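A single chain comes next, written as structure tokens; it is the form predicted alone.
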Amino acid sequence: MLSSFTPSFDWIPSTLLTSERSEAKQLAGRLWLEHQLPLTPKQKHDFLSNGLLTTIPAMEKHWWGWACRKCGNKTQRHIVPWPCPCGNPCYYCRVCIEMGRITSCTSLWLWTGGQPVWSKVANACTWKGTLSRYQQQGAEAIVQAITEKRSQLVWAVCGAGKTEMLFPGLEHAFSLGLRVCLATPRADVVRELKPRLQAAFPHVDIVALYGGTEDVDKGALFVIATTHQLMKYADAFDVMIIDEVDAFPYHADRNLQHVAKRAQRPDSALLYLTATPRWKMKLLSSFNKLPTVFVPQRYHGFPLPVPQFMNSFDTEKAIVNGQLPFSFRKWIITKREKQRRVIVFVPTINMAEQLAPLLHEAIFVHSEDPEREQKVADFRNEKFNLLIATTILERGVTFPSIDVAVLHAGHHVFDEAALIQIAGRAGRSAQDPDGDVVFFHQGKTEAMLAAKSEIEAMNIRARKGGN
């Protein structure tokens, strides 16, 4: 019975009225805890009395247990008792604890004073670049989806220029006074997108939300956020863009998918962007259940680098013994002789830590590295020429003129999507489009073969005109 429970949004107050009040833009579309509200105690009291704010229980009680309205969690092992100051038996949700403790005695505060009227921004885009033929096709599909308020999959290869493809659609949305959210699973992607989008739309209020950000959403027209940050929103956005929709943790986390849906307004447009859609999305696309536009070529018109397979049966033993694997050592020497910049992807943090001392002047980054942001910036600014990374950098970050190696490419962490994305880090510059990609392996896996086949198929599709 529990598995059949689907959290609904019936508890979210809705109104067709609009409001010109200054507080509406800041407060509407959010799920507030009382201490988070940017209001004085008197304002809270007055707004509640006048129906501008309403409170609802933060958790739902069912015969089988509790469900959290903030994040959609219904897994009971993540809803646990705690000694609440209220004195009554209380439970709290562990899934969204970083967004503020949600307990069975907590209330969520929602704005019910009318939908804000967002300012229309004409000719918002100042970018003067030119889209390629395939990019233009993608951009037109995006504009049409926003106009028709429907879903759209943009299946675009790594390096296709998805961000630039969004520009006409974003400009169209802002000209209509539509509020937009671009959500992505990775904080690194949010940090990279904010300055690029702010430069293209200098007159649009943009905030970037992720763990540790200094930005605060005080009613921004354009929100760039990690998908976790969507736990704060409900009925907020006229256009929802999910970038890297197949990426971890979003694709495997029903709670994140739930809050992304909740953050959209009922008549919103929903855009999915990815180079590597998962099989369910491919199935919907193949049966015409999800409108899809293909962008099979990079913005500069050159084909995707096809990965080479190279045997490296001594990888783990050599690294443990403080030596570089033989075939990899020959490859890296060649790259240094040619003064090439290189990213080496490894499957585990432990391997990254063991490999770094064996490579002169190399730095390594991983998901738990507190200096990750600075190290990535240093590599981008060419302070280092060799970067060792786990899959945390497999997607969403762009470095010009690099070659890519994957050590122990047959490891289970390197699935088809990860390998395609990793290969997509190479050859992204129009001045250096032929980046080298090598999978060092101890036996070819289905994921390796599928990744190479998919890259070759996209190159063929591009040569045939996208069909």
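Quick caveat, the model's predicted, so the values are computed rather than measured. Numbering follows the first chain given and starts at 1. Whichever C-alpha set is largest while still superposing within 1.5 Å between the two forms counts as the rigid core. What changes on going to the form predicted in complex with the partner chain:
For the conformational change between these two forms, the C-alpha atoms of Thr292 and Ile319 are best fitted by the superpositions of different rigid parts. Domain rotation between these two forms, with the chain taken as two rigid parts and C-alpha atoms superposed, amounts to 10 degrees for the smaller part.
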Second form
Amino acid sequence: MLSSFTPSFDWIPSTLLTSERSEAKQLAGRLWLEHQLPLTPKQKHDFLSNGLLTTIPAMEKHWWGWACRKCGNKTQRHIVPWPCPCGNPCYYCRVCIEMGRITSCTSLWLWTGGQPVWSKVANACTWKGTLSRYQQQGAEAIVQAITEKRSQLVWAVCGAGKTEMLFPGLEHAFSLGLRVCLATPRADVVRELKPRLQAAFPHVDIVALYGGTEDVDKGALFVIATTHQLMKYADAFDVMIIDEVDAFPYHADRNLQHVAKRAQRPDSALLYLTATPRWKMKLLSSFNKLPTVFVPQRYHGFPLPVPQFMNSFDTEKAIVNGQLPFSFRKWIITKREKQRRVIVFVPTINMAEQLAPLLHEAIFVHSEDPEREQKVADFRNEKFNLLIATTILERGVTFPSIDVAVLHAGHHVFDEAALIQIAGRAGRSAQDPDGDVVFFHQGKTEAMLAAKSEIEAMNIRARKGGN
Amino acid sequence: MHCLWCDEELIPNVVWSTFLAPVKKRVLCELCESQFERIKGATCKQCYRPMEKKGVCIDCQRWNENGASLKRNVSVYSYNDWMKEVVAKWKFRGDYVLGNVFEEKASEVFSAYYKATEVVLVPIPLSEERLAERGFNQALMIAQMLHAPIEQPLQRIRSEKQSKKSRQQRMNQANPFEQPSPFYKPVVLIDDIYTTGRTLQFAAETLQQNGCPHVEAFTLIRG
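Output the form predicted in complex with the partner chain next; the form predicted alone has already been displayed.
Entire complex below, previous chain first.
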């Protein structure tokens, strides 16, 4: 009975045989729906009768209900009955419907013609830069994890240069002919990484997959994808790298964790990259259950800016009354005098809207803003000097030389991870490594204190020489 | 219950009045519900297009010059960006249950205009290919919400997607409907969207040529 609760992947037919067929690369490692297969009806029929393709039911029936095999969903309110033309009592899954409807009468098509042989690419990396001492340590740990096919946590501070740190590991993997996936919860990170990685690995076939992408995976050696896109894969990758593993929505979504696990081959390396691991991962790390390498210093070698706390008990009241909070006003005036560029983080969209008219020439962005990308690009191009943002800008975006303020830092949306990430926006460039980070609060919270001590601990670790 | 669109949990407000006279179960949260835009104010008498003042719009005048078969259209919602998103998921992605979010308002507006006992509903049919692809006919689903007798005398012979065409292309196409046997009752055609009116006019024409005395239309959205 217990076995029907634990997810199992034994429905995926796996084989150790290899195949030289040209279709293998594109078709293997995927969960196909019939209409999505890049084959003619005759080919489909032939492959099915030759055993090169196999069909399996797309949903599992358990005594407690249905489970969707494509997205791993087991929440019964997302699996609903509908009058299917099949005539039988039929259900479909609402979680993965954007990727093609899965009903209890559909079949998944899987390649069973043998594992594809990936061509080895020697000396694939053409990046000529050098890694810092700590980056080097991280890179070595990554190479080792790939060789030993194990899991590894890379705990690297914001601005450590994680992408460059991956290059030796990626080069190593490609030279062995291993298929690599770099998955991240955020589509804008995928969009940003693709050109950088393609420039560093010009001879490797790379595809970037996210909702609305134009790339099609025709059997690429290196797949950069949002974690949602992994719903299409099963038993596919020899190396799985999950970037920003603690970010929304991956860390809270069981289905995404399920599909990420399913996308890995049985003997594969698994790398987690993050600046702010959640407590579960920290626990595994501190009990040595998850090998961990720290990268406590930024690529430019300067310490992380430590946040200052400034009390501002009039924050909410002042903003509602159309005034700037007193201490914040003083701070912003000094920044204006020094012509510094500033990002102000606020907890809610509502507060962003109220604050914007109070600050001269300020622009605000939030998650539902259709012009979000344009506004961020304008700020990057120095068209204006003050940006008000909700937590959507906490990760992934890098502006070379800015100061950061958090208004109402005690609000519950600013948890420890968010505050560390926000503090990590300042001082990103080697020319200007000391950004100012200020938390304006109405009483210090645990999260604020934890964030500060975490940052200080990393700086101490860096001074002492790492691990 | 959870919101059918954003999956937010719906916690009903229990006060004495709702306890004594239970209200209808909600399917959407308040925020999602408020994004839909009902058509209000003055509209074209014939096609329900929102207008500055009552009258007949230019498009309908043009239809009338050519002898329009469809006498009137009634719609519920206007086609804003939010609605486009919902319709895309419901119709094109095939999220069947999402259609239920329209049930309450659709039957409310329908019963304000028609008596269920006096009309026959005819949902616009899909071609066989399209039905196989989508799995359900959205027009039939709307018709089933309205608690009136449904008949399906029409068949669709051609199957191009309307939503992929320009206005010009839509207006110049040939009639995609046929009707194997005559039908002598007054009809309310049911469809999801009234855009140019071309499809509904064709269906009305076909019905009228085969004996139908009077054709009107009820559509969920006025595009």
